[in-house]
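This document opens with one chain alone, in structure tokens, the form predicted on its own.
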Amino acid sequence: MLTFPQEDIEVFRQFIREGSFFALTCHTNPDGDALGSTLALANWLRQMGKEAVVIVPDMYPDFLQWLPGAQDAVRADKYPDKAKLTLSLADVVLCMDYNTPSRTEQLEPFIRESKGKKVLIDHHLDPEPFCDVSFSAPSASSTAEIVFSLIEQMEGASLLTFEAAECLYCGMMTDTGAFTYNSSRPEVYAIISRLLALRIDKDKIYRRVYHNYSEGRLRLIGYSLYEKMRVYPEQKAALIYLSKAEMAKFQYVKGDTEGLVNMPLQMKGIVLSCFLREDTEKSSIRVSLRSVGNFPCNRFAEQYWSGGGHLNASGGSFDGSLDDAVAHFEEALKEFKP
């Protein structure tokens, strides 16, 4: 398992003892592991007690509005009093899954604001020094496993519900991309076997995951592939773009095109794989790349999309048209030299 600092497990321990209102949470967009992640700890410090406050800066996909607890979650862009008076009565404010508040968006200001004590819980690099305590490790396989370590590290393990099991384990797998990768560590598999042990079902979590599409999704995705879809055999790298027009040809909802990004992957001789979109509520353009080996997608994303996050998962952002993306892509692979 991952282990931290004692002094800081005990910073924690004092935090939960002397608090009593708790306030979680997670990046805009949350996925799988965010909010896994986020209700799994919201679940175990209820077991404690405490009060627990769950606030997502906006909605979540679909296929994760089972996750146990997610329907209670505040949205900050439906109710953004809420968002700020649950925050600015928090006695801790928890810092799920992101490395800079700026990845809460709406949600910043009033996270600074909190006279709350802050705890970060995140496996993403350079965490900004924000909180009053951190627990970052970015050789996690994701935030889920970082919370389960934090609770077997301070003797909480009985404490976990089936519930929580449920989203941390789904935290796990979706971070991962069903364990295909950064998931080759053995702590990640003892700590599944623990998940199980709570009687989850997992083919049955996978299936509500992934399983879970919509008629418009899969011809979006055929779409994406045979129509939008560029392939560099020289920079072993291929791109799939998409605009809002063609989006919304196939009812896009949020989440859709989660897991696109991938597929490209799945070519011989792919190292890197590209994903553009026009972002549906904003005029940018929102990236995502992925990577095999020892391609650091984290450096092509801080150098070209004014982003970052893994070796192998990271992202960004592109101010301007879709096609001006789509150029800069085509630029940035000549002269990217990893």
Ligand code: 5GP
Second form
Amino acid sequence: MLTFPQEDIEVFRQFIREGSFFALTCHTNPDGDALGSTLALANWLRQMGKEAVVIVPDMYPDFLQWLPGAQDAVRADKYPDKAKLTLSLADVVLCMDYNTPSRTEQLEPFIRESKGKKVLIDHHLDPEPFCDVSFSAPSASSTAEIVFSLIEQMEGASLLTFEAAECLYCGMMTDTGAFTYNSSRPEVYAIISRLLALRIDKDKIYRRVYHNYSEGRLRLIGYSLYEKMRVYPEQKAALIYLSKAEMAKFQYVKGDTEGLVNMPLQMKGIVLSCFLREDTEKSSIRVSLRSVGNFPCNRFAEQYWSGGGHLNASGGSFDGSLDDAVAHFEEALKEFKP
Ligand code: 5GP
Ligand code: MN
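In place of the form predicted on its own, the structure of the form predicted in complex with guanosine-5'-monophosphate (5GP) is requested.
Time for the whole complex; same chain goes first.
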């Protein structure tokens, strides 16, 4: 099990003891780990008799709607005043699954200005020191794993509910591609065993997340692989690129292209996959990068896509047209020295 310095645990314990109103935040485009870890901790805090409000910068994908408590999350893009007020009133602000407040976009100023005690719980590299106490573990499979470990270290695991266990399992599962990467530490399975003891049905959770495609989504994947994938054998790379119009043709809803960037890595010999899509909310291009082995996606993202992330999974954005982004990718590919 991950363990954190006892003095930090004591600080967190004190915040929990002295606080009554907790605001929990996660990054924009919440994924299964961001939302799952946040909802789980909120659930646990409520078991401790605290008031806990979850704030998401924007909508989470459809396949996470079933997460217990997701329906009550405050959407900051829809209710900015409520998000702002909640953060200004909070005794404690929890910063979940992000290493810098800029990852929460419009929440950033409210988080920075909040008078509440700030606690970071995250597994991204290089956390910005903006919190009163930070539980950062880049080696962790997921923020959900850190949440479980923290609760365990604070001797609070007896208050974990079935609902919180479902949320934690979802976080660990989605951040490891259903335990296919970043998940070889035995602790991961020790935690899963504890969650199973709370009677979660892991197969049901898998199906809810991965087997709930609309017809449009499955056809969009087929179209992307058949018509919109370029392969660069020399650079061991592949690219998929989609316009808004193409996505609309397949009745795109948010989350429909989740996981698409991983698919080219199923080809023998491919070590880098890039997915470019026109942002449905902004006039820029969203960039997703995945790699296998030691190809540094994060350096590639920093250098060419104003982004960052992990060694094998990064993201960023590009200002310009989709065609320009494709050209930029091809240039970058020639130039970049991994
Ligand atoms: P995704 O491709 O799923 O959107 O993002 C994968 C990972 O890349 C995220 O977990 C996050 O660590 C990182 N990431 C995505 N977008 C950005 C970005 O715009 N800036 C930075 N610094 N990291 C990003
Ligand atoms: Mn995560």
